[in-house]
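Taking the form predicted on its own, here's one chain by itself in structure tokens.
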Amino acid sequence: MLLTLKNIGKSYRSRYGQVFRKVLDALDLQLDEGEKIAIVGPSGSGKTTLLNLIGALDTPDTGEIIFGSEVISEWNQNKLADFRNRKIGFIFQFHHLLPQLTLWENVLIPTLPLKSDPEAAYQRAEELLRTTGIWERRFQKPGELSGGECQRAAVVRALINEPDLLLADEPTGALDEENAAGLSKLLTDINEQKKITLIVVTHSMELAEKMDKIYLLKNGALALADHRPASKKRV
């Protein structure tokens, strides 16, 4: 098991302390290394709380993560920080690419911390530059590309540390519709062949339905949506 998340809560809170909204209450999740699942609900349901806290980004208020055998929930910050750089890659609906480096040096940006073998961490960038088919536009800056290669550019920064778990917060959200389906078929691929985890946040049900499993967020819990087996997936 990857990841298992036990009868957690989140609420937010007043400047006092006066929680003022729930967000997640009593919410489980186990998660098998190699799986691939989306998470819908409406708009507020607590999606984004949910990914942040999974990203360690974020702390429960109330029950444990566990992420392998260990219970990252009661780690410090400094801690956490060192986790999410090594075992989690972040896509989100926006790129966020710094607009004044190439797209070389935005998808090396988080192999900085780590100060591993730049060598090994050039080879790995080239890789994922040429799987994604953006490796002739390294040397350009993000206003140069298109909304498409910017968002294949995040997907990369995201993979460049070979993380455990990558997590996608509504990644097609920008992306016109021959984009948006370009780039998920990228974010399968790479789940199928690195067997990396993944777990996409999304309300488009096209993205959602090429997924192991689609759980639904309401009232502060999940609740398995649909399950198909593996010879009925859609690809």
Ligand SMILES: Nc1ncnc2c1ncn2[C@@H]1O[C@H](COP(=O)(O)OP(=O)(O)OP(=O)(O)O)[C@@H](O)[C@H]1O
Second form
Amino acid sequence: MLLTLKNIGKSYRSRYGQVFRKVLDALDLQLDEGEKIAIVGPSGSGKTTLLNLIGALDTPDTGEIIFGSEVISEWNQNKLADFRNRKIGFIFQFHHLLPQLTLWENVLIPTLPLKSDPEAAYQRAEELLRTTGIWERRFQKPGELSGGECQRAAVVRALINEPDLLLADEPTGALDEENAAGLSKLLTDINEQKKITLIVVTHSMELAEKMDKIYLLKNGALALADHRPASKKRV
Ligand SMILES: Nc1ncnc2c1ncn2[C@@H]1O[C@H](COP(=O)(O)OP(=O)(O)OP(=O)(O)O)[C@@H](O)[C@H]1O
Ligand SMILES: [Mg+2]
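Please give the other form, namely the form predicted in complex with the ligand, since only the form predicted on its own has been shown so far.
What follows is the entire complex, opening with the chain shown before.
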């Protein structure tokens, strides 16, 4: 098991400390290594809140998050930041690349805190930029590129530290149909070829249906909405 969420609760509080919205309530989830799942649900149901907890950007009020064999929900902020940088890749609806830097510089940023061998990082960047089809664009800045190209660069940035888990929050939400289809294929290829576990939050059923399982987030918890054996799926 790569990830286990047990009895997760999360509320947002007003400035005076009263609970004004219980977003997640007794939520459970188990995710195997290499699995790919979609989380769907109405706007405001708590999908981003849940991804932020899984990606250690926020902490739950109750319950446990277990990654591998470690209970990360007990860790302090420093340990969580290091964990996040090494183990988790994030992709958002908008690419959030830094506009003043080239793609090459943007995708290498996450390697800086690790103080590891730069040559190895350059090699990974080259391989990923080539697989995503934007190698020729590497010395251009985000403003000079299409939305689809920028989003592919965001995928490279998410993968540069070889994470175990890739979290994508509406990754195709800002793309046209053709680019959305390309990005969906890229994500499923990465899951298959690199064996990276994948969680996508999406409103797109086309993307959701490419996953092994579809969960619906409703009333603060996850319900399995669709589960077909991999052999029956055509990606
Ligand atoms: N920092 C915060 N402070 C207070 N309330 C918040 C905060 N973040 C989210 N919320 C509230 O929690 C609920 C869940 O928000 P969340 O962003 O997780 O929903 P979502 O399912 O991702 O929605 P969408 O599909 O629109 O992105 C919403 O009602 C939102 O207003
Ligand atoms: Mg959201």
